[in-house]
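Given next, in structure tokens, is a single chain: the form predicted alone.
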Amino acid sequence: MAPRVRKIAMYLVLYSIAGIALLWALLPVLWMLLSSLKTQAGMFSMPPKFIFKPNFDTFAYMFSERGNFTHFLTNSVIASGVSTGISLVLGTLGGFALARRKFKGEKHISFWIISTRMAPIPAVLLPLYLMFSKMGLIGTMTGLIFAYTTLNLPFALWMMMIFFKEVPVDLEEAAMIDGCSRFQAFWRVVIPPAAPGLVATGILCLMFAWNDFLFASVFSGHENQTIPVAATLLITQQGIAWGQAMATGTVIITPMVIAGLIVRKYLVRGLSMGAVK
């Protein structure tokens, strides 16, 4: 086989594999999106229709007073947003300290911190439940925010430590020689080059909290249920409300997809920082 033909054949194989992987990943999401815009009969019609008149009755019902979906959406926004903010602030400060300060057992402490994130969720769940129960936080929004912060903080701290190690120490020292205080050097000189890592860490923490079901089902009360927990209410003894289930899934993934597309440049740069030294 001629080299040119072999090269074309190789590209065809690679593009075919990439196309199959893309179809495999997107087909369930596309199917869910289309089903959320169909009637109950149209959802199960065979052969399936890909061109049809959209029906928004399910979304209108969900966001009506009877559907009460706005309440669950608000709870998800508050719990995931506040916990991500706390995790970013504490993770940034802690990660900077671990990246810059040299002390005995530094590597062991860093590994111990990330090991708490790698532990199975059920292993963390029981101790947290006992502590929160003693503090009266079970069934409260504060307890849910603390639980998400416990989940995200080790990850944020570890990620920011890696990103800060990529920022040369010489920049801080030069800023301090020019008259900046330690905090001013951190804020004006270190944070800007580490911003892609900060954005990537924030988006990932937000996704972890937004998509969580286990923590929310244990620590949230009836008034603080988030969207993933509310989705289970669609499974009743009379059957599954497929239209609302598809619409709920669409609402759950849409904000994260939009956020990922908006900050994709920072996400790629942030996740690639520290990959090559």
The other form holds:
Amino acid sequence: MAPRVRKIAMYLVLYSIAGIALLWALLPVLWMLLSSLKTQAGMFSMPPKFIFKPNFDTFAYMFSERGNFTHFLTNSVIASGVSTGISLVLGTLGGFALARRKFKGEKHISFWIISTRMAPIPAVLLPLYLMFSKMGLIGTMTGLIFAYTTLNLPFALWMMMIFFKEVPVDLEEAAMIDGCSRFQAFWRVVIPPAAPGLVATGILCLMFAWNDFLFASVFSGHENQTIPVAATLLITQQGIAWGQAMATGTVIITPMVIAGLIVRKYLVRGLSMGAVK
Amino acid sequence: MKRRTVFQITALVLVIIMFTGACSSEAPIDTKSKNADKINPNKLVDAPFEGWVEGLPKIQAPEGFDWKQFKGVQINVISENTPPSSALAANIEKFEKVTGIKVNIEQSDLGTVVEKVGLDFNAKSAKYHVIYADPYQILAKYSEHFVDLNLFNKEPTMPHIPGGLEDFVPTQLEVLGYMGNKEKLLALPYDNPTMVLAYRKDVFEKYKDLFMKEKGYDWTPRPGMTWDQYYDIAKWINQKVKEGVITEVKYGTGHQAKQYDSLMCDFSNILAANGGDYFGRKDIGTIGTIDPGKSAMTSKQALESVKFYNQLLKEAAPGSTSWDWNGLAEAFAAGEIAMAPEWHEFSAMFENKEKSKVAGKVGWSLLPKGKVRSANIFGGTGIGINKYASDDEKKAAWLFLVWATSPQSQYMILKSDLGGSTPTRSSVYELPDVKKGMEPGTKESEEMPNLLSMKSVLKAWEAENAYMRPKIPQWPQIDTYVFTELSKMIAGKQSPEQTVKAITEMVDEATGN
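Could you please show the structure of the form predicted together with its partner chain, as a counterpart to the form predicted alone just displayed?
So here's everything in the complex, that chain up top.
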């Protein structure tokens, strides 16, 4: 086989595999999006229709007073946004300290921090519940934010420590020689090159909190249920509200997809920082 | 003092504190009304709720009882996402207006409810004051964490259960209200789904003569029909569908045989109908026990039932092995199946023209008879009070229980477009409009579509037709063993003999026998 033909064949195979993988990943999402715009009867019609008149009734119901979805959406935004913000601020400061400061047992501390993420969530639920219960945090938004921060902070610390290690110490030292204080050197010289890492960490923390069901189901109360918890209300003893379930799924994934697309450049750069050295 | 000594002393002090904390005795509950000294317990007065329904017992309190005495108290109710909870949540302002108590009704799927209640009880916390006490997953396991409701019901200065305990169906009160003995009343019946047979009236009417001609008996589902006949009918329908004679449905029968709790429920109807059970003790399904004894799955009846179920599933709609009760209901509503053992509260869904193609075509009957009887599994739940709540919260929760389980509220739930659940109170079924609602084609049956299944359900609740699964703390684990092993058998991975053997061994290990 001629090299050119072989190359074309190879590309064909590779693109076919990529196409199948893409279809495998996107078909359920596409199905969900289309179903959210169909009537219940249309959703289960066989063969399925891909061209139809869209029906926005389920979305209208979700955001109506009875559907109360705006309330769940607001809770999700607050819980995930605040916990991500706290994790990023503390993770950045802590990660910088771990990256720069030399002290006894530094590696052990770093490992201990990340090891807290190694336990499965159900294993930490009871101790957290006991503590939160004593502190009166069960059923509160503060409790939920604390719970998310408990898991996001070690991750953010570890990630930021790695990113800061990639930033040459010489840059800070040069800035300090030029008159910057320690904080100014950190803020003006270290943070900009570590920004992709910061964004990547933030997005991953946000995704964890946004998609979480287990913590939210246990620690949230009647007033602060998040969207994934609200989605379970659609499964009732008298059947599943498929239309609303599909619309809820669509609303859950949309912000993360948009956020991912906006910051994908940083995400890729951040996650590959230090990959080639 | 050396650091090590300080550490040892601190540890010792902590251990002593924990030990004394664990051993501390519980303070008795104050059940008296706050204004007990101004109350005349000998005279009862109607509560200031509006919209009383004539013919039903009213909520009453002793003269002088201040319904607003717990104003400002907030109680959290945790419940499965069930029709009564949705209906109560939608009408909660009626209770809040009279009592001034703020009620938060939190609904989730049952697994989440069990997990949250377990965490709350284990932490001896009272995030939830009113608990959805599923008898098998919550009450049997955590009975010691519930308040004895007799303390409130017998307290002269507090409102009592309107209509009395005798207005609840006796077997339902036993299974939902008690655990181990009848000394403490731990919960009040709240909802009552029961499995009966849903069938396509149109199909059975249209092909009645043809079936009679070929098989020689009336095939219309009714009390007395046997499981063997059921199998025969299902097989005949499948055959006629293949021949192109029957076009209204695709399969004779459908089942909820997914590897899940639903499979255990579906199978238990046959096991109990043949005189079998998971344990030998008679009162295990009602009062419950912590010591069930050895497994009864070694019995001849159990093996016969397992064999029959395996055979029946071969004739069932192929989707059956992936359906729970929701999946089965959707398939039935889509017009695929002629007969299905299903929870009676799906009647509302079947009669909903937006969700169902079979509205107006559905009949209900008792489940078929086995070697001994018809057995219709009961799946109801009660509501109780968390004993770790403060006294004021407990009393506020008691007022909520009195209201939520009252015949008046149960009737409201039945009529609610969000609820549709069927009442737990016998008195409600005596109302003329409720009786009319049990007849197909009436205005009342359109307003309260779940009533269409009620004639059969009321029969199913009679002691000889009801089946209550074992109420023991180990049940959730045993349930998993049962449906897992049955699922293996249905998938052809093991024989019925191997199935009963495996279930028996695992059950005995779980119960320590």
